[in-house]
Amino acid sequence: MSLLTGMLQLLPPETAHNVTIKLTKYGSPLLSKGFQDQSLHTNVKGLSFSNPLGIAAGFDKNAELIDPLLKIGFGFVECGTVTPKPQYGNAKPRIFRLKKDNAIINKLGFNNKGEKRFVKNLMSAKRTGVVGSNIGPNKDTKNFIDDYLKIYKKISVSCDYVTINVSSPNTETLRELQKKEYLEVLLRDISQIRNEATNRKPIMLKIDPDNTNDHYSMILNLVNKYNIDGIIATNTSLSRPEILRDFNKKRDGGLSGTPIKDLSDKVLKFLYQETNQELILIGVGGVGCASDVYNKIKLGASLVQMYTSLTYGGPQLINKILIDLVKLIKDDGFANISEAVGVNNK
């Protein structure tokens, strides 16, 4: 960890944040450029990766650090959760970080300033890898799938894929839209919409690690059915697990960072087994290591997405991750990323 990292972590976590933001969009000259290897070079849907390590929605929720991010490594950045209109999300506190678990606890409720600031930071940005927009529903709106479908005709057009947020914990009764009779409509109306472009771009939709098999091959399912391009996994949880240490393990939220780890790797397992590959899986949870996103390729995703452990890890963190990474690939005698996918759960 570096001394900046340390000293951000002496602020209260979502001014560390703010502070982390403005750091690295006007500080993006001094950043350090991230480490290159063709054998993380990967292509899907159409798509060409650097790597396949990316930064996971929250993070750069109004798409203004596009640019810096690519720089330091990511080989793809997810922006948002973007909503219609701008919105602050829920009352303050609402990030607890959990260092004894390395894990940290938000009820943010998709805080974000809108899709029309958004938009203009994804037409501004240079983008020199691949961006996708993860989208949601205000909290106070009538009726959350118009949201969506109003906001995916905005924003596809600006991005190179769009990810449906339909399990955060944080915007109540959102969950409920992972219900069958909801699920449906929501991805036959907006796969629709997708039909009709000039443009199509990949439709991916995140799940959330908390559900049982049963429910996660219903939505398996209604992915197929309407040609959902793949699928996210995972948001964070509403579980606590016993080996939680922090005193802010009881806070209300979702749970991200190493103690979800084996939950989202449980579910992308499953997906990964019952879908005989023809779907793109993006592992996310718990990633904080080259071993972790490793673990998450061979167990079947194409890509893997990180966030909570750069907060204890710091921005050096991403280049290690690729370093070891390689060195992981090339001694199991693969020259290219792509070929591990899936090899751990045939």
Ligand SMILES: Cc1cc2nc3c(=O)[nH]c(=O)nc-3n(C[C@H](O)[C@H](O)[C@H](O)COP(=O)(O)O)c2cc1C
Second form
Amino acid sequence: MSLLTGMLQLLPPETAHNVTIKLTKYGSPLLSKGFQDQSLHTNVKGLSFSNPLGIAAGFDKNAELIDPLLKIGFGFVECGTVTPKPQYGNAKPRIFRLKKDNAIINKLGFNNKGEKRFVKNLMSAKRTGVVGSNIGPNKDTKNFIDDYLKIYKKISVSCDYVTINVSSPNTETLRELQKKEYLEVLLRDISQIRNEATNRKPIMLKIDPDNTNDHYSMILNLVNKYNIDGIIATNTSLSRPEILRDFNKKRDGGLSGTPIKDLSDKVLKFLYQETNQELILIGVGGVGCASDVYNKIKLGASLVQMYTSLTYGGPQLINKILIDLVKLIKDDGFANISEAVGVNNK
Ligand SMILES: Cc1cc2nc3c(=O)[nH]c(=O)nc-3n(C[C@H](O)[C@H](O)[C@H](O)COP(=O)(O)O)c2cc1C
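For comparison with the form predicted alone, provide the form predicted together with this ligand.
Whole complex next, starting from this chain.
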């Protein structure tokens, strides 16, 4: 951990996040460049990634850090969650560190500056890598599904893929959208808009790690039926594993970081076993080092994302992960990361 990352840890978590955003945005010329290696290049759904490691949704909610995040080494950036109208989110404090567990609990509730600002930021970024937009509904909307459709139409033209987030635990009743009757309508209507567009953008569905395999099978059936391009597994968890030691484990909200790694991996493993090769899987949850990334890839993820460990390890963690990942690939005799997808889960 660098001195700066250590100092940020002394601030309350949301203040530290806001300072990080400002430092990343305005200190961008000072940031060192990310590690590049041909063995990490990968093509997924017609998109070219310099490496398979992306920053997960929630870090850059307003799409204001796209270029610096790509510069420091991320292979792709998922911005958002963005909602049609700006919204404050839940009352503060709403982010809690569980330092002893390398974890966070958050109950932010989709705080963001709204779709108009988001699109403006997307359009002004250089976007030298892949950029996804993660979308959600406003808390006070009359109809959640209408919000997704509205925002999908506005946003999909300015980014490379769109993620439908139906798995945040911090907007009341949002996870209900993962029930068959709602999910079917949402996926049917959004895929229709995608299919009618001249420039077809991949759609990903982001799911939670707190469900049963029967439930994930139902989701897979709908995803296949409406030709959704991929699944992101997983969002934060409402569970509180026994292993948690930090006092803040009692907080309400979604748990992320090391303690959800096994939970997310279990979902990923199941999805890959049940799915065809057409469906893209992005693994996220508890990634803190190269072997965590590699493990998700070997379980079937074509791409991987991280968030929580970055807040503890700082930006230098990205290059360390990428350099170590190249070693792991080479040790296994692969020339390229894509050869390792699913090898431990056939
Ligand atoms: C502070 C915080 C805010 C988040 N906000 C969002 C969000 O807006 N949308 C979303 O889909 N996921 C959000 N997430 C979940 C992450 O994208 C990711 O799925 C989860 O944290 C697991 O990855 P990790 O263990 O590497 O953090 C958030 C996570 C954290 C810690």
